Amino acid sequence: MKVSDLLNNGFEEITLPDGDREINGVYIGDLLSWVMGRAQQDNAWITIMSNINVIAVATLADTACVILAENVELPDDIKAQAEIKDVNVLKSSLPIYETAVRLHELLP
């Protein structure tokens, strides 16, 4: 499944510089050092964190996208950095667990 396919399935675009990126799994976490060492390349990373370090960790871990659960907003300056770094960022209004369940239902 491509990141852009999530847009038709209950997820909202924040930044989408590489919507054709394939998602190969899901990682959930808010402790950035933990995510950096454990998220896999091309995972969709679900978090409620919205600071600049999320963009750095997404870049280092080479995740397919970041999904901000629970209607977390991304400040404009961080959104600009995500676009510069080609980090796909989406948003879900659902709680983290329900966001993960929804994503799991969509992945092949």
Given for the second form:
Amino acid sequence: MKVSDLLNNGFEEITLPDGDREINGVYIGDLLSWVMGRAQQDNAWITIMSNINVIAVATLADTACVILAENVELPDDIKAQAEIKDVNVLKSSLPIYETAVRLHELLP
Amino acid sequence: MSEPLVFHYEVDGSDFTSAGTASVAVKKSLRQLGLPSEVIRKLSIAMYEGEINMVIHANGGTADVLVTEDYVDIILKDSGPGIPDVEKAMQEGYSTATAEIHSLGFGAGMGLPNMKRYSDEMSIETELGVGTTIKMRIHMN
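One more: the block was the form predicted alone; return the form predicted together with the partner chain.
Below, the chain from earlier opens the complete complex, with every other chain and molecule after it.
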């Protein structure tokens, strides 16, 4: 499933510079080193962290997209960095667990 | 590519938000060189953890990346306080970072373990009050 396919399924676009990227699984975490150690390339990464380091971690760990759960907002300057670094960021109004369950229903 | 390609970066110790600049730049350069994506991923994560450590603990430092046909080396050098107990520092979950660092999502005690996880060879030279040099090698195949 492509990142852009999530948009009509309860996920809202914050940045989508590379919407054709395929999602191969899901990782959840807020401790950034933990994410870098455990998340797989092309995972959708669910978090409630929204600082600038999230964009760097998404770039380096090569995740398909960041999903901010619980309606967490991304500050404008960080949104601009995500666009520059080609990082897809989506938003979900659901809590983390329900966000993950929704992804589980959608992923093949 | 008979001579190694060398990339040199200064890691700014004063600004937490700019940590990762060198790793992201290296990633971009190595992509342009056409290196295997798994090598690039391992290298850039290992290097980012090193950068973060230098910002948290050592007020910055330098990062050098050498690319040869067979491997990539990362050499991270700082003039920080040194690591009192390397064995302890290598344990997952052990951290001396402050609450402020934790609020940014770091300080999980995974930095050095991740550097080991993502490199094929790693060595740490450290001296209290003098600084720390970490060398990591990632093989191409």
